[in-house]
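In structure tokens, the next block holds one chain alone, the form predicted alone.
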Amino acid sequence: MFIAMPSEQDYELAAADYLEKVIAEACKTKEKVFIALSGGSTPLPILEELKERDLNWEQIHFFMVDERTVPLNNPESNFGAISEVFFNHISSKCYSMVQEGKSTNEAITRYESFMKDLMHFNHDGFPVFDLILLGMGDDGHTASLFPGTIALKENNKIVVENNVPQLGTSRITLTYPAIISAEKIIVLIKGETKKKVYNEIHTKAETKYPMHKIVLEREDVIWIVGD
């Protein structure tokens, strides 16, 4: 589904919005609600606005989708970030990937079992989320699935730590059958350059775009796109 917003304040509201009667829904039917967060600058107004919504913060669980390795109050840091705008004001159980006094495979193993003590887990081996809201780069990653990168070959794993030699750095991302498993799952993106991306995703066979695959394996991705 695409769903095209006129304006970035629009863009904004009608995010929010539309994120609002999902999670609401959700609430409706389910006990517990787990969604998983990408960071990065588009959602992070759209988060801000979605705070001041009625929700029953109570029942939702929030995952990140992808991290930097960088500890939580380094400005890079996805965590820190949707904290200090949504996470620091909702009364929701929100969980990091990394770990203050862990390594990196230590906080990854602890990030997985917070997973497995709460969530429904597929027959493949697979938490379910019942929402993972996604943003994709101009070069077409998602998540920190990166082109040219180690993680995209990974079948097994839930949550991998990926080195990312175009950006000097590493990050820690959800693996594809992690995001392709999610109930739902929403894409926030804006601009030109990546509406070009989306065009050649859903009109080419084969691109180079990380974000292609999960397209091919989930054609239920509702995407909402802004100028």
Ligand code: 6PG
Second form
Amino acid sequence: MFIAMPSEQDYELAAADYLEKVIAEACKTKEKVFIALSGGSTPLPILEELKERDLNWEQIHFFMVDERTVPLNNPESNFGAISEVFFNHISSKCYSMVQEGKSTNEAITRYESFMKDLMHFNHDGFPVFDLILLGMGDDGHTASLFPGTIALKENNKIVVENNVPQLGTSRITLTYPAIISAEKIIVLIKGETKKKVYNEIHTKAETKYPMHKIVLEREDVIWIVGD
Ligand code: 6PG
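Show the form predicted in complex with this ligand, please, the one above being the form predicted alone.
In what comes next, the whole complex appears, and the chain from above leads the way.
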């Protein structure tokens, strides 16, 4: 686990530089590269910058870490927001957790079928992403694994619908085992509140933060931390 803490450099630029390096390395060693992206606001300017970089986009398959249960053209849609600044500008294949006209369960089944058709799975039966990009909320949630929600206990499925009472809605999310099966996990956080959560996670034996379980399982998580 280490922090790539951009000092003077603009956070988005530093994060895009780092991601470019990691992805280019993966593209050198693998014919197909599988990356899962989180939603939220932090990744958007970074992806907008990253799309300009000279990467072998055709080798890369982008999946989603989580999604809101809304149509793709809804401003809340993670896939919709990332498509606008990133997917629509690169030649990579990208896969949405939501499918117009399909139920959430049907869309999840279809989403998992893409993984099963394309990706290597580990002995535990989980897809091995080359890179998973996570964010973290002020409450220590990551993906759509929110404090006190059922999905925190899911150890067998890859993708689940998760009811999030604190948001008054349900989300679709990769599960813990699917996330910690990745080759590399990078977390993008900015701001004092999230830095405090970061420090608690790395100094206390246990907290109620869902992100804590990932850090306990994977000491090699890379954090890109900005002000
Ligand atoms: C989502 C995300 C979520 C996000 C955190 C941080 O769908 O909202 O996947 O887990 O990473 O909420 O979001 P910000 O980057 O907007 O702070």
